[in-house]
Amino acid sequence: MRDDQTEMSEDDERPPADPAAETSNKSRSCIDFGEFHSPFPDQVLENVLENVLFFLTSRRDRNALSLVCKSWYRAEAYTRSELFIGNCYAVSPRRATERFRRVRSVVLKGKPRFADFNLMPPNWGAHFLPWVTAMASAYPWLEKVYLKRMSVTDEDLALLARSFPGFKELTLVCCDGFGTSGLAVVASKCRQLRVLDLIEDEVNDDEVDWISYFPETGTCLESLMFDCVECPINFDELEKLVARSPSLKKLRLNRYVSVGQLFSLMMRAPQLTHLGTGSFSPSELVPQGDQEPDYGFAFATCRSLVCLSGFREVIPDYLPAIHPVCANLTSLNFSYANINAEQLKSIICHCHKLQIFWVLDSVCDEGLQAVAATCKELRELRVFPIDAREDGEGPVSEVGLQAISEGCKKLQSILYFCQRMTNAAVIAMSKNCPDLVVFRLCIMGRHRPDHITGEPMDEGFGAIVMNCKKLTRLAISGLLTDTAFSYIGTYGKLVRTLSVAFAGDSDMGLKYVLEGCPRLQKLEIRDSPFGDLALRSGLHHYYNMRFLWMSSCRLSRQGCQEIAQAMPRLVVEVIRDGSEEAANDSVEILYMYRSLEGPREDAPNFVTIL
């Protein structure tokens, strides 16, 4: 990076024009010169440039145009409207707010990616305290946040709630530290919100009537989405809340909605687009003699539903309800249904629109060829496993993804967990599906060969990364040898994120990663043999990128101390895996990222910053 681009300045502060001003300029140039001349010729392009940023909004193509002088660098800044932060500890909230001065939108990111997976120690970091602090007094007109990864507290949200007065917009996915009592402030100070989606958060059940708290009168809601809320809600209130919101267009509910529910809130909210079910069964048995609802003629009457999710505690019996919409759905995501492959066949028939689908292996590899023989429009598919220890069953196989392969030829991403695969597999993958742009396989036994022939699973990666020209995230495991990573240094030249596990021979593994792929920006690696070596192999390349996370690895403090001071704009950071001071030089979490600021001030005691 250029020395003289790494410090964000300030922006200037300039006042609109006054055309009277500019009027009499102009009389003043022509009775001396006897023609117009612009006095101020820079400032007339930088105001005609800032009216062309105004339309650009692809922030990679800002922040190249905001290199290319220090007038462009203002003028980029002071036409910004959206702030994305992807490591919320590379730039601090002082630098950011005092740079981009006119932001309305932001979008904030914590911890990575492997905290998912409890491989990050709990209390690590990540606060939105000093974000919120600082966007309170410096962008007032803020709408919409949000955040991935995030710590945020009851306090952090009731300081958004009372600081934007036209605040519309709040998501968080992957979020923790917040409660039911958090989520009522801001329903109930946010008169304007439009949108409040959880996803996969950690909500605290702080026993507060949260939906109650949304406006007596009419509501600005399009987006409500809590289903990862674990604790019952008031049906009531949420009824009138629907009710009262014909712009609703997005609903997900948490498993606490019964499928009777359900069928109430469509009846009141024909207009949704979305529909996450909830449980997607009765919350009690219906009397004998009593007749159920027609859950059919609820999803008849939503005409525009073009996605649905949920179904967390299904009742297959029910299914056949969803029919009247699946011909228009483009999005289906059976990730939290245990259902098999008939009762799957059931459903698929009938979508031939859908581009999206998320299911579970229970479907096996034959609830897979049906999705490949109806779904030729699908763009994605996640299959999720059901029981994920490394020595299961594994219901899914090379099988399932081969049918893929062959009968959704248009498939753009992929995220497929098994237990057994094959080279054969993977390759007639890359060769028919050759758009993929994200191709995620999770063998999830350690070192597991190809199934047939006890090869390593070298060729099928290989495969891929020579086939898929437009390749930029790849996840690998099985059984892989250095080969495998020199396939992917020579040919994965769009590679921005790569994820490994229980992979490689040596460091040379690493090294071909890290010298052969100049895109590359996060990398995920965990139970793998590298060490110091193959860690000072990326020297040229780590200022270029977000992150380097290697977990249970073979680096050494020493070696870890090397690149921190080679790279002084690097933080490195040392995570031990418990209070425990480490007994040897071993270094068991590595997390490595560019920052501006430096070491953070938050660090706990378990994380060295070397």
Second form
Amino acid sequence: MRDDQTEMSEDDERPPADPAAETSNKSRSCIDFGEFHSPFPDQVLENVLENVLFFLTSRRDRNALSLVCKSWYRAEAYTRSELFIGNCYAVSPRRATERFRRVRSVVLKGKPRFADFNLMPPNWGAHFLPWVTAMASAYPWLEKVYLKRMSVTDEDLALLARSFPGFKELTLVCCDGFGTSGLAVVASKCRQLRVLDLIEDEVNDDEVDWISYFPETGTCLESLMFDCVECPINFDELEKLVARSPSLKKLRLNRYVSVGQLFSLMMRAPQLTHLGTGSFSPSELVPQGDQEPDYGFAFATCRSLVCLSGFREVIPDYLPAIHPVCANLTSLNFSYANINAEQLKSIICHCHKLQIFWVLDSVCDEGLQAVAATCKELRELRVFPIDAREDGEGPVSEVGLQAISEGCKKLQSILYFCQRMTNAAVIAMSKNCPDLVVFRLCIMGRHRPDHITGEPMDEGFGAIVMNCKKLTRLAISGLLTDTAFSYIGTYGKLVRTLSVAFAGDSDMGLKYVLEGCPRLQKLEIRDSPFGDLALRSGLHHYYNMRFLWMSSCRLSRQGCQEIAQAMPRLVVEVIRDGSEEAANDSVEILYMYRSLEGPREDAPNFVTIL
Amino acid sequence: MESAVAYESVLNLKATELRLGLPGTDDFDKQKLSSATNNKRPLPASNDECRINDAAHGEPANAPPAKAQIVGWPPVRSYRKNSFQQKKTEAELSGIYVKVSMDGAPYLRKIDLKVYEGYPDLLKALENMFKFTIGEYSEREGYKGSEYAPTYEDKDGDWMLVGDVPWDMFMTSCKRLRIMKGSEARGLGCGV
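Switch from the form predicted on its own, shown above, to the form predicted together with its partner chain and output its structure.
Below is the entire complex, every chain and molecule, led by the chain shown above.
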């Protein structure tokens, strides 16, 4: 669970923010140096500038600055230490490493988000290898790597571990392709490692006891998160590791750690601020009737805890143990905890300082009402479905949403899964929560209208874009006509990320958005009736976007080909999903993105680049 | 991406009576089982969930389940979906995990046999996992057309060729899988 500021709003980048962007905007054919020389190069000024730039960390400011003149461009390139690549195919490793020579920290993002939901066939790309290879020679002093939705192999991790003697922080989010063997190499070779955060990755079980590979004399570990690692962990080794990691502040355990084991870890690490509790249930080996420790005592001992997660297989009887820390909690993740309203209430009534709360809809509207009553500081709420099917039960509804809107006025970000909703509740939220930056509502039944009035959900979402002046990220659902899109185009002037599924009537819908939203960066659409005509209406804007994804819409090969021809700096991928060749001209998946490099060479055979 | 149809014809399942269900049971059981499996247990990322217009899979047209689930909808990551599937269905015991090794590969893997619907599914997954191709199967000659053959160790400690026994029997008797290479593989293939 991400709890730092960048992740809270779920949309941490600002446009245009990477080398590809500003170059494309200016229609330069390449980044060229030195055609124009000032007759009196002012080295002194450049030195001063470099010193000043050392303190400038904002990407957007740096990008703007680099456009002033060649000298500033050079100075900026020389002093940029944090490299952010929002799309790993927008720029090549070589180009990036040649421009920025002294990078200490790299953020790389690969696959588009819809790949998380099996909409992208496997082995599509986003390989870390070419990047780690280039960086191994270009950035020997690299300290931090953050990867999101990249394909990372054990060999890549081994190369990383070998190549950067000062390496400090590795964060892998939604990545796959590696296993416990890769983790073992990182643990053993990266002697300066402070952060090893594995968040929602798919980690292969190679049956390697990776936890035992950390340096025996002691570690500098500050953060160790492995809650997504789905294989048993050697608890003895883990305990010894925690004991010899005095700087450890953040620890997220996987579900193979029982509550008894958690207890002993907590007693060894009372300085923890962030804790992922593992299973929070007893191990099966504990005989019935044996005396169990007072788990509440462990929580009372860890006075600094502000962020709690885990509860992967929670037995609700054990929940009261967390009472001692509730009053200080700013972040609580119950999204794997199958608990009901009563069980939640007894906890949440103490959590006055809570700012981030993730929960399962098993707590029902009643549970959400309790949250609204207590958590006045709430900034981010996510309600996940315990039964993620279209025709499921639906324990939460507009009642919960309305309650939250009335109780949590400072809300900035919401993700809400439900089976039924009303325009009235959404409109209420738009008025009660003016600070909303992220609004993602997922009505799980496709094309479902307002369940009281029977009307489309147009007015609700319209109110959101109208009233929430800071809104940058929006995900829509339910029965929606082109009207909803016209609202978004008219009022959603700050929207950067838009997610559309099973919505709209005609090409006009997409047209409204492409023509109306100047800040649009990331647009993902599935199963909506938008075709070639609509696609064409975005030609003026595609270079300003990071990507466009359209799957199961009404696009034809011909239509996509026209776009590809009109825009040379756009990579237009037509992706075939499923076994059979498309008999006709229709396009199953379109994924297109701006790039300085042209068609990539590692595309698999089910990808055609037009 | 090869379809299940291709595999089924390659393996000639009908002729060798390799089906879900022991020899003698009819197709109805297979369909019931597979749709029940689809409803209860979303498959991991490398396999497809049940689709609405499923003609490509070549199964005889039967009434689809009450509401077939669409791929990737609702947009909840498989990891989350699966966390609760296991709890809800008590009848579904914990998976059947077996180690898979491949001659020449440095790392071995562990898989849950329960997530696969049958041999074609399993073989496809193995191909993806270890990046190789399995040849054509025939009962007499084993896997032709590739230097690899998938084998497994059964309860009695014997090494058998994958595909020789009905799927259900395989699931309960398989202790570990090994993808053999070269002559060893060929030796196993002939005359089971």
